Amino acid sequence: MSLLLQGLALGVLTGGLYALLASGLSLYFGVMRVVMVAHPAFLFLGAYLTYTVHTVFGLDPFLALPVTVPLFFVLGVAVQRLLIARLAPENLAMMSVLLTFGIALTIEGLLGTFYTGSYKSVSMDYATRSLTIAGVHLPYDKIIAFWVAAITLIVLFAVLVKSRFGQSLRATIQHREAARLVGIHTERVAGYGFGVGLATAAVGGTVLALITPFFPASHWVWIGKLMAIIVVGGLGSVIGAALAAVLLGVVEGLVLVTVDATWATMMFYVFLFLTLLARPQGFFGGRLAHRF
């Protein structure tokens, strides 16, 4: 019983992190129908920048966020306006896969050139201990990752639901032509939406730097999991992706403690396969997707 509680607790904490990492992917697809294969590469670009700030200046990794979040937002707007917006609309989904695949390879090559192919990590004393509650051990790094993800997602939802920009973004997602007819500059909104999606990668990269060792090709391990989450949750639905992330995180945690790590990873692809068979629009898609 205690083993199941351990798996459940770790699954919830990990699911929260997955929700943060997948939120950017949902925004890209919701705003522009772009399949952003390079998103995990940007996550690890954020992890390497965090590593640099920590090792060169001796600062806490989270103090890198005031620099990396605005930097990634500007970078996201630039990628959307200079590259994505130039793709032909009739082949946007396919061409976006090829384009962002190339961007991922470019980032991986640059990271390998500047940082070599060896593993890097950021170790902080406060993240190496654990909290024990009723016999369940909760690593502090996973607790920190969960709360950073929760705060980031709350801020993201508040921006999307309460701000004028969020209303314009939601209108663009629901019906681009109608949004344009009521005076919304949809191209500018799409660029800002892409920037917000990439800004979440800066936060996710900082958290990843704290909880796991990484090397330039680490992003390929994550792309399958994150794609499975947004498909199960419903393409374009940030809330759906968050719910699916927690669900799959819990399933992964329970299978990890009761079977093994291989089957735990396989659960993402089992759920992906079943979703495509039973409900291709995702279990939390449809009407919910149009409301985020």
Given for the second form:
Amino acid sequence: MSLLLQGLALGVLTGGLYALLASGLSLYFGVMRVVMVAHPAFLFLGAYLTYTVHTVFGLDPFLALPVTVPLFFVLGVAVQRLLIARLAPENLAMMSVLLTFGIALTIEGLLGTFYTGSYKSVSMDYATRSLTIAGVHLPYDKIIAFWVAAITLIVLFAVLVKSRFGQSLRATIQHREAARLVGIHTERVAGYGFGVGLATAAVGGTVLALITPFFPASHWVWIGKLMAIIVVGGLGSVIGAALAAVLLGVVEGLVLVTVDATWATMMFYVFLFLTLLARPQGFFGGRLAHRF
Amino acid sequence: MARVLKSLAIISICALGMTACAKTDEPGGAQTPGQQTGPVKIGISLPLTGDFSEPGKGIQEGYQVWADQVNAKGGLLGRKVELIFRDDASDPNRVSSDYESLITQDKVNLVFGPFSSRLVIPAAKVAESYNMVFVEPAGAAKEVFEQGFKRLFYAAPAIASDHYNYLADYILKLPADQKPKTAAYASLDDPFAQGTAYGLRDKLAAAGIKTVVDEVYPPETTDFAPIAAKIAAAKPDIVVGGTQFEDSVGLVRALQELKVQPKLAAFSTGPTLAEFPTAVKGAAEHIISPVGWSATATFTGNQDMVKRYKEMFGGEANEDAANGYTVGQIVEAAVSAVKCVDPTPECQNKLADHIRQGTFDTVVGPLSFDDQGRPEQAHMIQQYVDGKVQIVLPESAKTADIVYPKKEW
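The structure above corresponds to the form predicted alone; please provide the structure of the form predicted in complex with the partner chain.
In what comes next, the whole complex appears, and the chain from above leads the way.
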């Protein structure tokens, strides 16, 4: 029983992290119908920048965020304007996969050149202990990851729901043509949307740096998991992705403690297949897809 | 939705083929038409990018140090050695076509093996079909030796399942009141990593030490906390990991966080890399690993190799570089003994026969091989003692006493 509780607790915490990592991916698809294969590569670019800030200046990894978040926002706008916006709209989903695949390889190559292929890690003393409640251990690094994810997602939702930019963004997601007709600069909004997506990757990268060692090719492991999350959650629905992330995190944690690790990893794809068979728009796709 | 499905299909195809996107061929230099007078060309494919790029580069450097030293001595049979490298990007399909083209197009005189059992098997199949001798630095899984290869030799002290032999002996000889009663095993789903852990598991289980957790995780695993939770619930006396780097760090951190305090913790690859102590932040103390090579050992050529490595690459040599170098030492000894270095079956057979029968002095100690090409020696056992890597087993090679039980992490 306590093992189940432990698995459940770890699953919820990990699910929160997954939600953060997948949120950007969901946003790109929601705003622009762009499948952004390079998102995990940007996550690890964020992890490497965090590593640099931490090792060169001796600062806490989270102090990298004031540098990396605005940097990634600008980078996102630039990538959207210079590359994504040039893709033919009729074939956007497919072409964006190929284009962003190239971007991912480029980032991997650059990371290999600048940082070599050896493993880097950012280990903090405060992240190696755990909080024990009623026999259930909650590792601090996972608690931190969960709260950083939660705060980032709350900020993201607040921006999307409350701000004028968020309204334009949602209007663009709901109906691009209509939004354009009522005077929204959909292209500009798309650029900012991409920027916001990459800004979440900066935060995700810092959290990843704290919990796992990484090398330039580390991002490939994540793309399948994150894609599964956003498809299960309903493509384009940020809330759907967040809920699916927690759901899959919990299922993964429980399967891991009750069955084994191979099945736990497979659960992502089992859910992906079941979702595509039973509800191709995703769990939260139909009703929530355009409402966050 | 169809479009999305299509995109997802493309992602999967791309993911499969992703490694095919980066290739850094290094073509050989100008070739002399008469093979007998030109350089001795040695064809090698290595994972210089992709999952195994780090050890792949280590092996490459070991090969380069060896070639540099051989050339300084006048070459092989008076001919300069030229290494021709291909990058297989850690892809088993690429490694086959690399060796195919090295042998048929570059017309190399010899081939040396790649890194990892996953690449060694397809590579050795090609080498075997062209009758080439195949000495390899890093294919230790037992499956490598079950393929019926006649010309494959693994240039390290022991195959995977024998890596922990000295540790098994030590544990089984402990007095009854100290001997562990239960053990937990967690292993990466990889023939090498699993082989190391299972070698120890089988020996301990046969002697009555109960296996309480036996977990295998796929390479995609990013979260080790639930595995550690399982181990925590079983409260084992010892924890053994069949690991590479990322997962060894992930497991150690998770075990530490979940307050698992075994009397002994052993992980195969990972703690043997210089990055390990920083990555686990203070938890490295008393962790045990099998190790095939030591920078301080006085085996034939070891100190020269360490020195030359530093001059050429600026850092400290590691086990991968040593394994690459060892391949060179064995082939060099065989070529000098049989006095031929042609890609013809006659010469390659002579080389293979010589390697099968001889004992070779190398930087990892004297090596000899059985009929399947398995080395007949064992790995040393290292431990972090007072923050330093020390050899603790066997008695004859030790630089410090083994610490058991380990301190809490």
